[in-house]
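One chain comes next, on its own, written out as structure tokens in the form predicted alone.
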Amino acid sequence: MSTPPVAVRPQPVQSVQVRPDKPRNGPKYAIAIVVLAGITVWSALAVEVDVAALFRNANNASRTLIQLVQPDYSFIPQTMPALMQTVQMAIIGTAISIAVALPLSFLASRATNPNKTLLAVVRFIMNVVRSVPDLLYASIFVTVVGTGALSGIMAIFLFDLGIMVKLISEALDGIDRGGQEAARAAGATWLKANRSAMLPEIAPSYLSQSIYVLELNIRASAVIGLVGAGGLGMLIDKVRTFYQYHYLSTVILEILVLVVLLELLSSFTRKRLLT
């Protein structure tokens, strides 16, 4: 009498994971970390960067320090009418921008403005706009039209066109062009079209970036009155031409706290804006 066979159940097989190797990343972090302490060193010797000025003039960063350590509340009174005209100044200059940026913008985005050779002039000017300082425009304007709040606005203009018209001509080439598209093939033009599809796309961010130009021009509106153009730039100007540091440090403080202010309110409109 035979045996029946009997069944061998089938072991399962185990895989056995094989770790790649890891890259070895030393090496050229090493390199990179050697290269850019070389382009550091020589900078500095380039410059010729005095460190021991520092332990040298100890006394007199120490006196400095302390009056700005200690500022004088009562002569905030004084710095109302050149700090309001600060806040007036980057209202006045954000307005007209974001006002001038928006349809450069159409025109320097290549989503957007389809003629090449109107978008390589509109790019070029916005470039060389773009290059010059604030600072820089301030001197310029502060000859042609006198010392003053006007050379600051134009100043600030200027500087924010070009901030602007980079910021949004960038977005309008990276959104999708599907509306823009389907008008265009619907028989409308392409200024209708950008209007109808492309202007929607790009609300929330325009409306963002004016908010983000307004901080930046409190801050700037408050350093270029350094050359004349009005603000709290000249009233600092003033009290540091006379070594009164313990005044310099009230103004410092009150553009620290105009700042802070500024800053929870663009938060706080920006939530109710894009949201």
The other form holds:
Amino acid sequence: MSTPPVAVRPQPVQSVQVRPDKPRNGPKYAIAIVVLAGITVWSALAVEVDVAALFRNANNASRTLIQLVQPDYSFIPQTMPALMQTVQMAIIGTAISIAVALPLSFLASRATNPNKTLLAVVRFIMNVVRSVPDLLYASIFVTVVGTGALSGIMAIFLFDLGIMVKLISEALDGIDRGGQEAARAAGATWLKANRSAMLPEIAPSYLSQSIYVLELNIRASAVIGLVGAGGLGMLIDKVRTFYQYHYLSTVILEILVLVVLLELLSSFTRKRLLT
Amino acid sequence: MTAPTNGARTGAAIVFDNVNVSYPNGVIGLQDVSLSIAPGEMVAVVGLSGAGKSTLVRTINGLVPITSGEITVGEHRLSTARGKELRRLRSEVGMIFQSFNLAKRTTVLNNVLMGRLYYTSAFRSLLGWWKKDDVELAMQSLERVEIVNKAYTSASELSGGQQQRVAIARTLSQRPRVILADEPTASLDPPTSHVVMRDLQRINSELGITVVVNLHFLDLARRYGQRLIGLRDGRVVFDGPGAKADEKVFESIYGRSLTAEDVLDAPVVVP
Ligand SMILES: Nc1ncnc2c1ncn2[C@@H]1O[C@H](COP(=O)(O)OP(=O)(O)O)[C@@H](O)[C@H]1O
Ligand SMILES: [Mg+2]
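The form predicted in complex with the partner chain is what I need now, so please give it after the form predicted alone.
Full complex below, order starting with the chain above.
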């Protein structure tokens, strides 16, 4: 014997309440999709994507591909110096950029910098810094200070600085400012209040973003080497020039392993930091 | 219970002389407020939400600037205090907030030490390198509110009542001459509200610190304030001992007769 289900008693309807119409978002989405599709097609036409070329070069491409899927592992010892250099560039670039980014983030956040003029100046400069792609930085520094790791580190530094200051200043904008208000009400300067009450609140996300840019830097330092800024990228450029595709695939494989390892480490630590 | 060591200061007088506050958007916060609060007095400020209670206490430490008139706190004049002078005044005035205002991701002790920032050099505060005496003072302040066992706990792990007591310890570590409390019990349940109010009352009577406390609830105000100030639309409409505040006075403050929503503890005996 089971008890009958409890009847839902109809609620008295209050006549003054009016149920709103369900918002109609359908047309908006449709328009957005059409616009996005249009932009994509236009971009494809503009860069003259030539699918036919893929087939014209099929012969050549297949020969290259066959070499590429047969990495020559005996080449690995010879790649070690370049691999080490890539890792070193990434680490040094990360270290310098996160150190410089921390104070700049406090100057770039509305929550921690009461000086409107300074805020605007710092934000403008950081927007410019961030708008330049890493490869372009690398090309510029290779031209100015010559090929090698130093150019790579400088490129990585500026690239990271833009990202870090953006992420950390936005974190500052978003946190509860109660502690800061209390510290200022107790007679602290902005500097002291920010250090004591705001820094601890963003410390976990600061560490987590630092690991994230280190991860980005391993990829970036592999790529910017292509324009002569040291590391594995420079090696890629060399073996490609001599059509040594067995070697090329070895290097690409190494980068892949490196990035995957770092990503595992990064996601593991970040998860622990942010919980 | 121990009194803070390095020579507790005496309470300061607070004088409002024809104070007006209007906010940048044109809203009027205070109108022609004149008040004189004696050193060591405990005053409760009551009024409806929007009456100007927060504005009143926040002008006392310069968090809200006054538009005209003058406020003196001890020997400081608010109308002219800027920069270092304003920070000095603030170092003598502790403030307790409705939402506790702790830095959640750091320890209770670090939060209490923030009350010492005025006296700590920029260099030391950047390194988090607190002076021994300041740490001792912070520990004593935590003892006074009976929560010293949580000194190394993260502030986020405390209950609301515990957080508010840490906030009280933070103001005590300032060795203040005045404590301002802006609806300190509004986020707490009734029993905890009484604990916090009793803490404030003890601090007032034992240390002689002048206390101005905003309260939404009339029974709390009458019970803990020696003197009651009623605000309505930014004006002082009552100023006197709580015992003198009868039904007519309540109507002048609240614009209606007293209901159960105006008191913390039900059932209520309306005087
Ligand atoms: N920062 C502000 N800017 C503009 N108006 C404000 C600001 N703070 C408070 N007010 C207004 O001032 C009046 C008094 O507010 P407040 O002092 O917070 O009252 P209470 O604390 O008694 O609720 C209200 O009308 C409120 O809307
Ligand atoms: Mg208020």
